[in-house]
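One chain comes next, on its own, written as structure tokens: the form predicted alone.
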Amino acid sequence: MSAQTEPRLRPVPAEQAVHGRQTYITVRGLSKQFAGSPLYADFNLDIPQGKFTSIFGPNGCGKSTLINMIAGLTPVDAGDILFDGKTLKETTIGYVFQNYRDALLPWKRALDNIKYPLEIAGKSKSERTRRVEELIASFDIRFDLSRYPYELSGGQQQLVSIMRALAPHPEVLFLDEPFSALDYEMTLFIRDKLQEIFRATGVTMLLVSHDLEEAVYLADRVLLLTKRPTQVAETVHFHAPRPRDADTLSTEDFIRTKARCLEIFQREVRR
């Protein structure tokens, strides 16, 4: 983020603007280079509050880099990022990593991994215990959380990662391809759980996915990116009611929305 005390945020182009919803994440003038080659150049974006946004685009366009920059994990070369007018330091976020094996602290038991962000936030022992009990009930956890991460299956480790991300009641939850290393059964289970959490809390969710069906199925809006230097190609909205299930995949609205996203994606890949 730039060193300006008062970021000067410019309006985004009309085709990128969020209409009829309160903007939560505001990105202006974002630039990032790798090895002297621009990945993002003067990139602008608005993410609406309380919506599930999926990010999809060509390989190498910087999908994960984008959410890593917004979440403060990757430094930007230039630009400003605000959360409902606040800086990142003033905002509570949660992050679910693709590689859950590296994301969890191996020297801490699963239970202590979940409690860790609450400990960092200075919550009391009773507050930490109460919050973990809420999450255990919400996810219907039936495996032993007193075990270390390496003693858990991949799906169990990812569940622990999601619970940890949700522990501090985040205002925004970042999900970087959270299903890519899971088997299909666990993928379906976690998709359903994320929908339950989204409906119950209204937390703003930002998902990076390499699976177009998954990106459309979970989202209120799919943000389609161009090849580098990356810009927003188009934003496609999906208004199917929640909870969504297997029947959603065969509805006319889903098929039409997925086809539109695929059309935009193929257009950008050919450019």
Contents of the next structure:
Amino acid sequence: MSAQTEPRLRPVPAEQAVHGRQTYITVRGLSKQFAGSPLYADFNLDIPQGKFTSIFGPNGCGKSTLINMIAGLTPVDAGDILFDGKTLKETTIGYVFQNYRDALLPWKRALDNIKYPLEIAGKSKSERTRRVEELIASFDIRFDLSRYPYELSGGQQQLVSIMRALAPHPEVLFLDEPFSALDYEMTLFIRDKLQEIFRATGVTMLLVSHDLEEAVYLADRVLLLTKRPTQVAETVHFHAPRPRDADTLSTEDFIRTKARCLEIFQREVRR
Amino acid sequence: MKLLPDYRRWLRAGIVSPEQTAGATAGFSRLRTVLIGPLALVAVWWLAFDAQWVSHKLLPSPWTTVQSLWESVASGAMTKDFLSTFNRTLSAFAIAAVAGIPVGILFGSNQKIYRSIEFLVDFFRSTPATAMFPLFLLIFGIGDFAKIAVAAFAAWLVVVFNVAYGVMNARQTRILAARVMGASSWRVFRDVMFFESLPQTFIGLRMAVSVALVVIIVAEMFIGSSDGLGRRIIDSQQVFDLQQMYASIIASGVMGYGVNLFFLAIEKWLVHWSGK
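What I would like now is the form predicted together with the partner chain, since the data block earlier showed the form predicted alone; can you produce it?
Then the entire complex follows, led off by the chain already shown.
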């Protein structure tokens, strides 16, 4: 029942979409060429506020490119991307990279890495300290944050990355395959931390994943993409109550939703 | 009987970290291994001297050489030459670093500028600095500054190239991470690219100081100098005081090695994240 699907998005004028309560990120008429061939051509997308959206699709369809364009890391050839009607410049965002080793600043202690976005935002020293203490408490951090990133384990480094991304109270959190460089134990741990934070803050989250199980497990909506030129094949909803745990994975609802996603995915890969 | 302390017990008690114990045990055996080469060289030298494989005129014994080195140092005769060479090298290096780091950063952060001068840098890096002596003599006269200028020029190229390389190869993800947090271009430069370039910059600085020393020694030998280790080496060769010549060569080696060690230590302390 909860595995409903939506038809492909029809382009909606940006103004109209902005005034719709639920919509938070609106992408209109997005185009992007990649090595001479179109990756995205007149692409439209609405991301609802306060929801966890997973993005899943065939190899090379540009999942990461999509969130990078929304996050302003990759320039677009054409199109508008608005956050509740605001531009990216007027919006605070957080981004967690796949490769935490390259994303953290190794010359700064973990603590100062987390404070860095607050420093950029011009927050005072006491504000920065207070925010970090808040994060430490909510993440229940038990390791020493005055160490340098390279002195921490991979999982700890990725936790620090997530804390850094959340420090400035972002309106959206982008997660680009944040678990793919971690071992399974750490993946489970951080996945649940992330879910906890999502429940506590309600921040809009956008996850790119190459693991369908993970994509469905965390998501309110799974965005399935087509091969290039990329379109949204379908959006599959998953309404299982949170907090979700290992038992969620064996519920009929989960299995059905995952099967539905897989079916769409395979159809798109073969197309 | 145990010669080494029982690190494993300390480890269990949480006194030392695993890295420390590994470092300490490896340290002892490494020291032993490191000494093999130098001791073997002295042994061969002594053998060659004792068995007269080489004429005593060309090769004095290691002991008399060390003695000669010691006497020159103790009497202060060598100190002046040592210090002149040291000062010249450091002056040349300082000029190279001060003038090279900003230029390197500029070249490295702008692809267009870099590509347009890449050939020139490569060309002059491949040109022996010593080939420039006559030119620099013409420009700067036969004073001390001509020598420092050639050495500075050679070292400068090394600094520029390495700094530019370091800036160009800054990890893209780190730059993106700062940009996504809303950092301005200047902030990205100051907070990320500068630190990213430091490991390579230090490699450049270390190479530069070695180049400066080489050029200074040669300059002291051949372009009119009244002091310096280069002068001392060639003078003792002219009067066939080979003990003194070897002693001076060793002294210049000590200088080069010491400076290198000094920079490595600074590097390890300042660029602690390098290679991790």
